[in-house]
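Just one chain follows, in the form predicted alone, and it is written as C-alpha cells.
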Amino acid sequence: MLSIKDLAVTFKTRKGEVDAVRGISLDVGKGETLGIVGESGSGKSVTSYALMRILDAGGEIRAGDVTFGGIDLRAASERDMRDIRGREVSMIFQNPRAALNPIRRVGHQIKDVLIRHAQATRQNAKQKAIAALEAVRVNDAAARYDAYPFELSGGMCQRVVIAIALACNPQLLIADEPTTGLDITTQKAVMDLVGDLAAARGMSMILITHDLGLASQYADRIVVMKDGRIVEDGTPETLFTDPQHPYTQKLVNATPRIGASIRSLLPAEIRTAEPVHKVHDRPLLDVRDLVKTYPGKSGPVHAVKGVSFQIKAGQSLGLVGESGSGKSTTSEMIVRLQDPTSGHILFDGQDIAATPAARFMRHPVRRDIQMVFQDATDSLNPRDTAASAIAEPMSRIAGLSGAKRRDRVAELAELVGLPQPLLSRFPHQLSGGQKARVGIARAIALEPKLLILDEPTAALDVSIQAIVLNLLVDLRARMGMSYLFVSHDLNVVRLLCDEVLVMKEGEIVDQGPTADVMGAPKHPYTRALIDAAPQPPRPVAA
C-alpha cells in the first residue's frame, strides 16, 4: 500500500539546516496497522507530513521515494495531491480542537470534505455528513451536526475529526497522537473505534505515538525512531520482551506498567535507592461535604457533589476519573482558585473555604498550598524567563528580592535538575520536560506543605516522565510535602500514590490504599478504568 525508501527531510532555520528525517525506509501493507513510536523530535510526525506533502515552508524533502498504490507522491502535482489527501490518504491530527474550524459548525466541515472530493452533492451532503457522524458513534448525530467545536468535549471533537478523516473511505489513515489529552476510557473508545472501522473497511493505518503501551495494543508492527532514524522494527511482543537497541530498551523500561517500581523506570546507570516517606497520623487537609454548582441553561450543573476526604501530612493521594468527573474542579477549590458552593476545606485546622478566592492571596496559609498545572506551556508567562517564573511566588507572596531571591532561584533550579544556563531562556526556548521542571520549581519555591499536581506529566515523553516522577518522589521525601496527584493514568498513580480516590460525575465512588483499589476495585466504574488502561507486554528484564 505504501512504500518509503531512503526518505530524508531537512528544515531551514536561522542557524542553518536541520536534518529531521535521515534516510528512513518502511512499508505498510494493505490492512496493516504500523505503529511509529519515539520521543519528541524523533521525526515521527515529520515523516507523515512529508508523505502527505504538507511540510512547513522551511521543510524540504531532500531525498528518497514515497510510493502509494503505485503513485509517486514526490512527483505528483499539487492538484493531484489535493485529490489524494482526504480521498485516498487521510490524517487525524494530534489536537482535535486545533484541527477544527472554531467558527464553523462541525457538520458543515464534514460536508466540505464530501463535496470537495465529489463524494456527495449539495443536495445529499448533509445526509451523508450525519451518516459519517453516526459511523463514529456520535450520539444524536443529527443534533451534533449543527454544533460548534467549543460546544463538544475533547473526546467528541476527536470523533468529529475521525469522521472527517474517514468520510471519503480512504485506503490509508494516518493517526498522529490521536489520544493525547483524552482520559483513559475515552482513549480506549476512540482507539477501538478507529481499529474497528479500519478492519471493517480493509484500511491500512499508521499510528504515530509516544505511548508504547498504546502502540503495543493496537499495532501489528512497530518501528522505533530516534533522531530521524529508524533504530528498531518488529512486532509488539518482540520489542517489549526482547528489545535489541539501547534506545528501545530505555523506552520500554520507562513505560509505567503493572509490576514496575518508580525507580525501575530510570536507566540502570542513574538509579538510586528509593527514599522512605514518612506519613504522619494527623490530617493536613480535611475536606468535608464539598459542593460546587454552576448555573446552566436548563438548570444548575452539579460539578462536585458532597465530596469528603483527608490527606495526611507526608501522604501522596491520587485522584482519578474521566474528564468531567470533577477532579480538576475539586483541586482548584482546594488551592482556592474557585469558591465552593458549600462545604469545608480544613487545612492545618483552619477552614480556608471561608475566605473568598479573590482574597486568598493574602491568607497566611497561601504559601503552604501550591499547584503544578497540567499544561506547562500555558501555565508559564511567555514573556518571562525561567528565572522570573520561579521567582514570582517569592516576590508576590514572600516579598523576597535582590540577592536572596537570585540565590533561592539558583538553589531551586539545582534541586529540580534544571541547568543554570537555562534560567535566562523563555518558555518557547525550553523543551516540555524543562518547562515541567520550571513549573515544579516555582510550585515548591515557598516550601509548601501541600502540592497539588494536575496531570503534570500528561504531555511528556515516557523517559522525561520517568525523570519527573522520580524527581517528585525525591522532593516529597526531602521536603516532607503531601501530594494531591490528579491524573487519569492509573499506571502512574499506582507508582506514585499511597492511597487513591476514584471520582465519577462529581462523587467519590471508590477509595482506599492504592494496591487495594487497583487490585480489588469495589465499584464497576473503577474496574472499567483499570480495564481501559493499555498494558504493554512485560519486558524480560526491567
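Positions refer to the first chain, counted from 1. Being a predicted model, the structure only gives us computed values, none of them experimental. Between two forms, the rigid core is the largest collection of C-alphas that superpose within 1.5 Å. First, how it differs from the form predicted together with the partner chain.
- Annotation: rigid-body hinge motion between these two forms, rotation of the minor part against the major part equal to 8 degrees.
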Second form
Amino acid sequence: MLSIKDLAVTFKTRKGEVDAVRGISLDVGKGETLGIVGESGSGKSVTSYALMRILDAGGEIRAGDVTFGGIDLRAASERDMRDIRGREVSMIFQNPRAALNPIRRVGHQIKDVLIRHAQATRQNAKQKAIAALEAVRVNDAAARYDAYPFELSGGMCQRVVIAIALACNPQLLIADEPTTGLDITTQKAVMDLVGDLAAARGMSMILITHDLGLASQYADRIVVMKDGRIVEDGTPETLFTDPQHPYTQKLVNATPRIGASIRSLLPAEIRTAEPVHKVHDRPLLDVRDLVKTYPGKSGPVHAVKGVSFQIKAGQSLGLVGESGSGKSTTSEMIVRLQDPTSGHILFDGQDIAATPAARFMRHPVRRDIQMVFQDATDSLNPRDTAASAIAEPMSRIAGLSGAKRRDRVAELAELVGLPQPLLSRFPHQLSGGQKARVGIARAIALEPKLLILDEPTAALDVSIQAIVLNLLVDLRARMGMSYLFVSHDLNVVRLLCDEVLVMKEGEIVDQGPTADVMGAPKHPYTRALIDAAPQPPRPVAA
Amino acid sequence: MAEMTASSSQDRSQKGDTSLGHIAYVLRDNPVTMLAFGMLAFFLGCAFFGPALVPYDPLATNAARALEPPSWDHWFGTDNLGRDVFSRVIVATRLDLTISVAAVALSFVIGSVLGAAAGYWGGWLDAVLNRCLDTIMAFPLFVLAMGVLAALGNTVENIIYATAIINIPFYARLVRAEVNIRRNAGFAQAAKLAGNSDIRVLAFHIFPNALPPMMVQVSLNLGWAILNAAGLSFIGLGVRPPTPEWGIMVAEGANFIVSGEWWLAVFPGLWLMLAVFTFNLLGDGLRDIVDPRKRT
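Now the other one: the form predicted together with the partner chain, given that the block above is the form predicted alone.
Let us now look at the entire complex, which starts with that chain.
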C-alpha cells in the first residue's frame, strides 16, 4: 500500500548539508505492521516525516519516490497533502502531552479533526468524538470529553492522541516512539490497544522505535536502520535468532533480556570477564520508617508511607516502581536533597536525616553519598565545560585545586572512558552517552561509598546503555561502592542488582534477592511489571 | 565558576581563544549585529574623545552668528545663542550614555538580586516582592520618574536613580521567571551534591543561565533609558541648561521649528534616534555572545 523507493533526505545546517536518509526502500502492505528500529540519528523519524511531507525547515527530499495507495506523495500539492494527513495517513508522536493543545479540551481537539476531514457535522461531532474516545478504551468517555490535557495521566493523553489519529479511520498509522516516557504497564496497555485497533480495522502501521524488544513483539516485519540506510530487513524471529548484519548483531546483543549477563550486552570482541564485587555483612545504609508527606491542595499527599530497608556495604540494591511510586522521593531523601517528614536514615550508624538538607553540604558524609541523575543533559550546567562539571565536587568538598585537580579530572575521565579532548567541551557539544559519562565521573570523583543511580540509562540508546551498564559494573568492583539503582526497567535491574525492592504508591510491596523476586514474584504487582516488560525472542547463543 | 577556570592557565588560554573567536563568529554571522557593534563603537568614541575633538566649545556663545543654518563652518548650524550645534550634540553623548548605562547597570544589579531570590526561594518573599513590583508598574512609569525627580531635585544622580527605579521591575520579573524554571533542574541539584550552599548554587549555577534573555533586555533598556532621560530633560526635570544634552536641545530647538530653524531640534533628535536604534539592534548579538550553546 505504501511504497518508498530510494528515498534520500538532506538537511541544510550551519556546517553544510547533512544526509539524514540515504536512499532507503521499503514497502508496507495492507494490514501489515512494519517496525523501523534504529538508534538516535539513524534517520528513522526523518523517513516518516518525509513521507508525511512535514520535514523541518532546511530539510528536503532529494531523491526517490513515495507512493501511497497509487498517489505520488512527493508530487502531491500541499492542499492534497492536508487532506491525506489525518484521513489517510495519521501519526502519533513521542510526547503525547506536547502533541495535544494544552488549553483546549481534549474532546474539542478530536472534534476539530473530524470536522476538518468532513467525517462529522457540527451536530454529531461531539457524539462521534465520544465514540472515538470509547474506541481507545477511555473510561467514562463522556466525562473525559471535557477534560484538559493536564488533567489526564501520560497514558491517558496518549490514548487521546491515538483517538485523534484514528478518528478518521486512516489506512496507515505511523507511531513514532509512541510509548517513550510512559510507565511499563502503561506502555503495554497502549501498545496492546494500538495493535488490537490496527488488527480490527485492517489498518497498516509503521512502528518507529529504538527498542528492538518492543518492535519484535508488535511488528510483523522489522527493518533496522543505521546512518540513514536500511541494514537489515526481516521478521522479528529471524532478526533475533540469526542477525546477519554486524550492526543488527550488536543491537540484538545490547538489548537486555532474560538469560543475558551484563557482559553479553557488549559486542563479542570487547567482552572481558565480569568482575566480582564483594558484599559485606555490615549494613552501610539503614533506612527506618521513612515517611514523606507533601501538603497538597486537596489534603496531604503521602508520597512515601514508611519504608524500611538496608543496603549492605558493597551491595547493589534495585529500587523498582512506576511513576508516582515514591521511588524518586525516597532516593532524594537518602541523597539528602529533601527532608523526610519522619523516619531515620542511618549511614554507617549515623542518623543523617537529623541534619536538614539545606545544611547538609557541610556534613562530613556529603562526600560519601553521591548521585547520578536520570537526565544527563539536564544535570549538567549548560555554561560549564565537562572538565569544570567533573571538578566541581572536588573543589567544593575536597578543596583540591590547580594541577592536582586537573590531573584528577583527567584520571576520572580515563576511568569512565571519556576521551581527554572532550573535557573542554560544553554539554551541548557532547553526545548522550558522553554526557552520561561526565555525570558518572562527577559522581564518583570523591569516591563515595554509596552511589544512587536514578535511571542513568533511561535516555540512552541500547548500545550506549550496554556500555554504561558495564562501566558501572567495573567501577563497582574497582571502588567497592554500594549502588541504589532506581529504575523502571526490570531487565536492567536484573542484570545489575543483588537485591531488589518493588515500590507501589509509597510502599514496598515486594523485596528480596533479585533472582527470587524476578523468578518467582510473590506480589501480583511485581508479576504485572514483569509481564509488561517486552521480551524479545531469545537469540541463539552468540 | 570564574575561580575554577582561572586556576588553570591552560583552561584560561583555551577559553580566551574560543571567546574571542566566538565573538568574531557572531559578528560575521549576522551583519546587523556587526552594524550595531560598529555604531556602538562610534558612540563610545564620541563619549570618550568627543569633548577633545569637537571644533567649538559647546558652551561658548557668539551672538554675531546666532541661528545660522548648517554650513562648512557649523555642520549642524548654530543655535539662538550662536553655540555650535554639532559640538553640543557630540559632547552630549558622554552625559546621555553615562545616564543610561549607569541607570541600566543599577537596575540590572538590584533587579537580578531581588528577582533571583524571589524565584529561588519562592514563598512569602516571592509574594511580597511581586506585589511591590506590581505597585511600581501600576504607576505610569514616566510620571513616577517625574515624581522621584521632583522630590529629590534634578541632578544627574537623581535622573539615574529615577530611571533605575522604573526599570527594576522588568529585570526582577525576567530573572525571577528564568531562575524559577531552573531551581529544581538536575544541574542545580548536582551542584548541591557537590557541596554548594543554596546561595552559591543560585549565584554561580542558576543565575548565569538567565543571562542570554537578560542581555536582550539590557540593550533594549539602554535605548529606553536614553529616551527617558531625554524626555525628563525635555519637560525641564532633567539636566539643566546650558549643559548640552539631547533632550534639552530638542526641547529648546522645538521653539524655533515654527520659524524655520529646523536644525536646532532635528540633529540632536537624529542622534538620539541613532543611539536608541543602535542599542535596540545590539540585543540579539549580545545574547548570542553570552550563550554557550551558540558555540559550535
